[in-house]
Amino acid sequence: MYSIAIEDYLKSIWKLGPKDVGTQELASHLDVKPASVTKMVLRLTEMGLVDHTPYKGASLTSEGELEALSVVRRHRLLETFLSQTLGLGRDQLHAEAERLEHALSKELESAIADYLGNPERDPHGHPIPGPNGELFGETDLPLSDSPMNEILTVMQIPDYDSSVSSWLENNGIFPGVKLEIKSRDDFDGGINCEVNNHIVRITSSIASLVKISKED
């Protein structure tokens, strides 16, 4: 296994790219200074893990992105498993998940798996890759990009910030839930969408992070 900042960095330029992610995009990210940046990502490409073109950014080669892979599905994985067998809130997951998921090993990867029936998505509906790096086709698509007064079914909402995702929550706007935009607001893309016999007000920002599905 690589350290956990290898695998931290891999991860990042994975969920930011995975092709030419700026020195300052990374950074920011994962709140550290551009310089260490610099010297992580030149480390990354003599190991293999990285490409990096002056000017572009960095990108995975295809053994980075097996192992971004990897440490994503551990993440996912063990958010399903603290989500089914503690039950704790999709707010409280993202962060139990980061400092466990460097741990995991292969063996209890796949024990964890297994005993959840080997699920494809976590409770926030992110995919989860399989053992191998497979990702099922990614055809979910932004709320903000959605048409009016269609129904739509939410697939996936963001978890790395905890009051954004209790937010969408205590609105009742989680995996699974159906929803109908009734309007949009040309000035600042917000829209308001019907939920529950309710209107809501998702602020554009908000909505390009909740990915649905379309009725068929």
Second form
Number of protein chains: 2
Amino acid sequence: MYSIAIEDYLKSIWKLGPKDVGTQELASHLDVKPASVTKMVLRLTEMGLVDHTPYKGASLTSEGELEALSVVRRHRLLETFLSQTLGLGRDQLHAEAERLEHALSKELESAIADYLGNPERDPHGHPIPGPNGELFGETDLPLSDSPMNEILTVMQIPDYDSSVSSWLENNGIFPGVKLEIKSRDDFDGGINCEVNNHIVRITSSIASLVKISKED
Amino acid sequence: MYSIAIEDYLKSIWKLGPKDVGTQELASHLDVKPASVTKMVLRLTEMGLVDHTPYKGASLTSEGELEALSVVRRHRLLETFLSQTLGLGRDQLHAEAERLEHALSKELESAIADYLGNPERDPHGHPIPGPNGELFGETDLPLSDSPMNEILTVMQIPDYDSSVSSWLENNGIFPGVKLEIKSRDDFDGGINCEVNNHIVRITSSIASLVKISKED
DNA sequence: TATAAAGTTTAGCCAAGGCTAAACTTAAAT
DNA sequence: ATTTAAGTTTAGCCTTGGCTAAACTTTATA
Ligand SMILES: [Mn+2]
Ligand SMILES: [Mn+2]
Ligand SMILES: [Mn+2]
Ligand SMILES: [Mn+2]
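For the form predicted in complex with the DNA instead of the form predicted on its own, what are the coordinates?
Shown next: the complete complex, the earlier chain at its head.
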């Protein structure tokens, strides 16, 4: 059993990877100082969970990736479970799962997976890794570089920032919704979409985190 | 937000109280060494959560008790929730709740309470404290000193030791079941009960943890 | 009542996981 | 090619929450 801190480090490296992740990037994602990251990364390297090249960055070993995927699985199963049973809003799920993910036994994990019928995606549309780290090939594309004037299906929305997810929800954008890019503001990459018969402007930074698919 | 360790210390002092709880008793309940208990108890005293008389023992201040009851509430709501939704067995509930109880926000706590319809008891029959620490008067009596040849209703069974709860379950003893004490083995306090048309012998140590009520 | 036993506390150590300040590398800009 | 800036690591410190061994109290026993 790894500590909460270790599980969160592995998950962050996974999320920011698979490229080498820099100390500062990891630090700001975890909300700690760069010096703390260096120290922990050295420990994780010592444990065989991470490969570290000084002054370059960190990446997961296959053992580290397996553990990261296990945390991600627990996180996403929990989000799905809380959404299904309690009807929590998509914007509340992430923060709860962020803590509960560290307190779930294997048995409870699989009881939840069974209860939910082994879902493939969580309420944000993020794929749920299988019990042995299987993650089906990522075919969803960022909205930010999708073609205009085509019907697109929203597949994934970001979960990290609850103000972003509630803004998206309030504008009718969540997994399963169909939309069409009508125009682009080339100067800043902003996107104007038609969704549900009205136009929504999405900034490029959010649009790069919204994933779509072209088949409907 | 108190740490996991602090929450567990407060809960244990509450469970072993309200008398002054000795260092050793607390240590064995928490599975740490007595010296560790002394150190933590001093910290808790400093924080105003505990009153400590050296060489005598520790008890909760009203602030400490409130916090303990909050942990107990989360624990028991979680047991009820996991039992209701996933159908976990009574013997699996405690261990899961023991960790999850530390990862529950106020919002999730009350979402679960609402979902369950603000239950008064958990699956072991233990009363669930209200959101402000209200705990209805304890009127259930230990089976160990209940009268013979009277119909008794099982109200509470212990949850701490999963082998005990599964033994009780296998012998048909759980909240709501009716039974009758047929005889006592005076030499060791053992009790012979009729439950479901057959006789079960219950040791005195278990019988003191099974609570009954006389009205049916 | 003196002594032994049991229980508690103190002292000192350790690992985890944070922090700041200073040193060091690498990349960028003169 | 220097100098500067940005990013990273090291050194040293701190708190939390464990541990062991030794000292101290209290209680029980002879
Ligand atoms: Mn987390
Ligand atoms: Mn998610
Ligand atoms: Mn606990
Ligand atoms: Mn219980």
